[in-house]
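Below sits a lone chain in structure tokens, taken as the form predicted on its own.
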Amino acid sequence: MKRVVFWFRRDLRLSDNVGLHEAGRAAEAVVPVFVFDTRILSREDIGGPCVAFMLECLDSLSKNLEAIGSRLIFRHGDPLVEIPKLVRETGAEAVFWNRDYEPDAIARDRAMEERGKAQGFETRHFKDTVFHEAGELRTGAGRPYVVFTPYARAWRGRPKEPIRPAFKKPCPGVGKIASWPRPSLQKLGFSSRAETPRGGEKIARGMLRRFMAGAVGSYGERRDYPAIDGTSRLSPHLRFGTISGRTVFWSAEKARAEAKPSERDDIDTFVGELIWREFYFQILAEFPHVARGAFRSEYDALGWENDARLFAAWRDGRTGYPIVDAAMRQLNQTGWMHNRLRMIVAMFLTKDLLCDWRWGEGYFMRALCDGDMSANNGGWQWSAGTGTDAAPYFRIFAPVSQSQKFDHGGDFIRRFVPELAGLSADEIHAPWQTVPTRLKSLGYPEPIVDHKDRRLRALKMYKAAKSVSAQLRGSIPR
């Protein structure tokens, strides 16, 4: 095969990218495309500082291209009728690209094999984001697992593929290929006043490196507390492929073979964090309702009160919880946020102020940068107890509680909510009880709404909506 163009999606790197190896073990050369796709661009859930992180390691990709003797070529509009133009343009004889797991891109790679068949090129595909793919993992009745814990087991269970060697194949005559203008932030449409983490394959790496020789052997005990840096802070990179999943297990069995015997739990709990990735990704991919509404259909019928003027509140960091309000701020400030943090901030949009959890689903997915459909979903399925292995509908999180347990001298609070800077540890928990008559004065707002009673609420919504469903099963004839 003489040439090939490789779809980069969301593997922009060079190393341990299995269909960019593929492509050039099978050809002579390899045309790299990445095609802005316009239905991807134009959907809701896609926000500022997703798209300029994305453009970021697409530059950092770019440069690595140019180093070997290649070229990254843009093309803007449906991949459907970009790819095979460039086919054409190129005289390729096949596309390869790496499979992904949203209900819209498994069509578009049909439309996309279909078009190969139509149009006289080959496509190939491969498995590259996940270890293991919907399908592959069985329970002993060999239906998907819908519950972590045997997942992970079974997970944990499977040999795992080795990292394939990088990327250097160059390609003789690339500058000649018609390319897009790398698009500015502006010029897609978007715009982000988050100040997003640094992208590219480099950056990815260091972090790594960085995590694997320090905070990784105190990962499970230091995980839960925001002011820390206990987390690899990898998901925007996971999520666009700067890094591989392979490579970061990889890293992590290496670190647990040098690590002391006390740091080894806190190593596989980290494990298990890319566990729970490739969960989310297979239950998206076996049950791709959960996209549109609950994994347990039963509470499509929660009575959700959807107050728009609290929502509004809980969007820009004015809740009167301190802990609430800088997380939110936290994420509307780097695209960002800690995963206990995005526990909290869920339970208390679902069983606090008692909103659809998918009006918060779609606010993260537009202001995160690590903005992913399977984890993002799966998590707030998981917080709002209408998922699968979820947290069940009586948990719920208190906000106070929470606080003074993983921000408990207020660090995290202090440098994202400044206006409580001043307050004591023992104060900034609940400044409306320890100090009631300053709050006007520092400019913070008092609760929008009263814990106790709002979760007397939300129970009676989750019981009221298991009900319903349980006359419904009773009435159907059988």
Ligand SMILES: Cc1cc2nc3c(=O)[nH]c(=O)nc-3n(C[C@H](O)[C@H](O)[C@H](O)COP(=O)(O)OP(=O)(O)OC[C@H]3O[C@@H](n4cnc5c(N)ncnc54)[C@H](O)[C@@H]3O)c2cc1C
Given for the second form:
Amino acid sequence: MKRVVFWFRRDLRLSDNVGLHEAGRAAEAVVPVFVFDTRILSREDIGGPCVAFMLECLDSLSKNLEAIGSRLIFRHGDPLVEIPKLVRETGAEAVFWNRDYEPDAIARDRAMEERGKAQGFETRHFKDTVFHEAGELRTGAGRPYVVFTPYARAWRGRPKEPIRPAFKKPCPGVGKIASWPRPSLQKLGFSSRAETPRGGEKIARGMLRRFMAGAVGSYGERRDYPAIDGTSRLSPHLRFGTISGRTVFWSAEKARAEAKPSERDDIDTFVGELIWREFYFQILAEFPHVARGAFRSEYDALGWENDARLFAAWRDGRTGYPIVDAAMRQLNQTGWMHNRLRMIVAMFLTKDLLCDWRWGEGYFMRALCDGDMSANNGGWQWSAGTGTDAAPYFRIFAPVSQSQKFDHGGDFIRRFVPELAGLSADEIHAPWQTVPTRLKSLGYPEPIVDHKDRRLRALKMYKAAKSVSAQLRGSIPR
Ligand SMILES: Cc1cc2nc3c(=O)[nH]c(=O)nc-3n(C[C@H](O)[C@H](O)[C@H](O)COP(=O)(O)OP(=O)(O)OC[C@H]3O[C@@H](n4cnc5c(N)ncnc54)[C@H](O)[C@@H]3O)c2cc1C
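Switching forms now, from the form predicted on its own to the form predicted in complex with this ligand, please provide the structure.
Let's see the whole complex now, leading with the same chain.
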């Protein structure tokens, strides 16, 4: 083929990019394009931090393409219109892309294939985001896995694809192709108060190198402590594809080969997290209803109280529970939150405040720079007890014990709740009990709910939903 359009989406890199590599092999010239998809940008679950991070990654991708004699073409609008238009303008014979597993993306990509057929250009798509996509790993009964442990066993037991060489093909004449100027965040209709991390392939590779040379060796032991830099922080990069899951996996394998025996379990635990990522991609692809409701339909009947005032206190980090507030402020200030804290605040919203998990899911998507429908939905449904491999509904984190256990010295709380910075480790986790008379002068709120009461209320709510669902099943005529 003479020319192929490569459509970048959540794979903003030149190295180890399957579809881009295949485009380079198939064509004399590859026209790289990114479409600012107006339908996606107007979705309620898309927020400033994600878009800000993505713009940084696009800048870096543009520079990297220019360095090899190519250029990233920007278009704005509906890809189903913009891509075929670019094909006509450039005389390309085909459009290549890497697959995405969100329900809307699957529908859009099918429509693109139809456009290709109707307008006479070829379309080819590739598995890039994961090692094993939906349908590849099945239980003995031929069904999709819905429990993580056997899924992980099957995942680990399959051979793994190697890394592809970096794309280096120049695109002669690309300077003449019309391109939308790279828009600002504001022009796209977003703003972000969060200081989001830096984007781009080089940054991601540097982070991976540092993590593999250090923290991965004690990952299992340190990953649960938000005050410590014990995790990779690669989630926004994996989300936008400035690094591939393959690169991270093979780098972990290399670290394991060189590690002391005492570190090998830590590295395995880290790989386990990469498997969670793929697990949730296959759940979303196999059970797209999770994007709208509970994986277990009996929990669609949950009688959430949905008190908007309690939700606002949670969102703003003003619940009176220091660990919850510190976590929410970390999210609002940085666009990222530590995994242990994501679980704590998600359980708190659903099981203490009795707000629908979808409220939290939506807020996370708008506030996170790594907001990813599959992992976010999976994490929320896990925490709310409505999901596949979920924490059972009666497992309810006590925020104070979680705080004492995972932020023992209170360092994380002090970093994000400066009002409490002067409190000792013994005082900081439950200040309404330890320093009740000082709360007002510290400017810190009383707890908005009593955990013990709310826990009982949550148990009642879940039990009621289960019995409604059992009654409904019983009333179906046979
Ligand atoms: C309520 C809730 C919402 C979440 N929302 C998101 C989200 O929108 N986007 C997102 O990428 N992750 C999400 N997670 C998963 C997890 O919290 C983050 O991936 C992790 O905190 C990112 O930090 P890290 O890169 O340092 O992770 P590390 O611990 O270094 O893990 C490496 C990578 O593995 C993947 N990973 C780790 N844990 C999980 C997990 N539990 N599920 C799926 N993938 C995982 C991520 O890609 C991560 O970058 C959510 C978890 C919960 C409980």
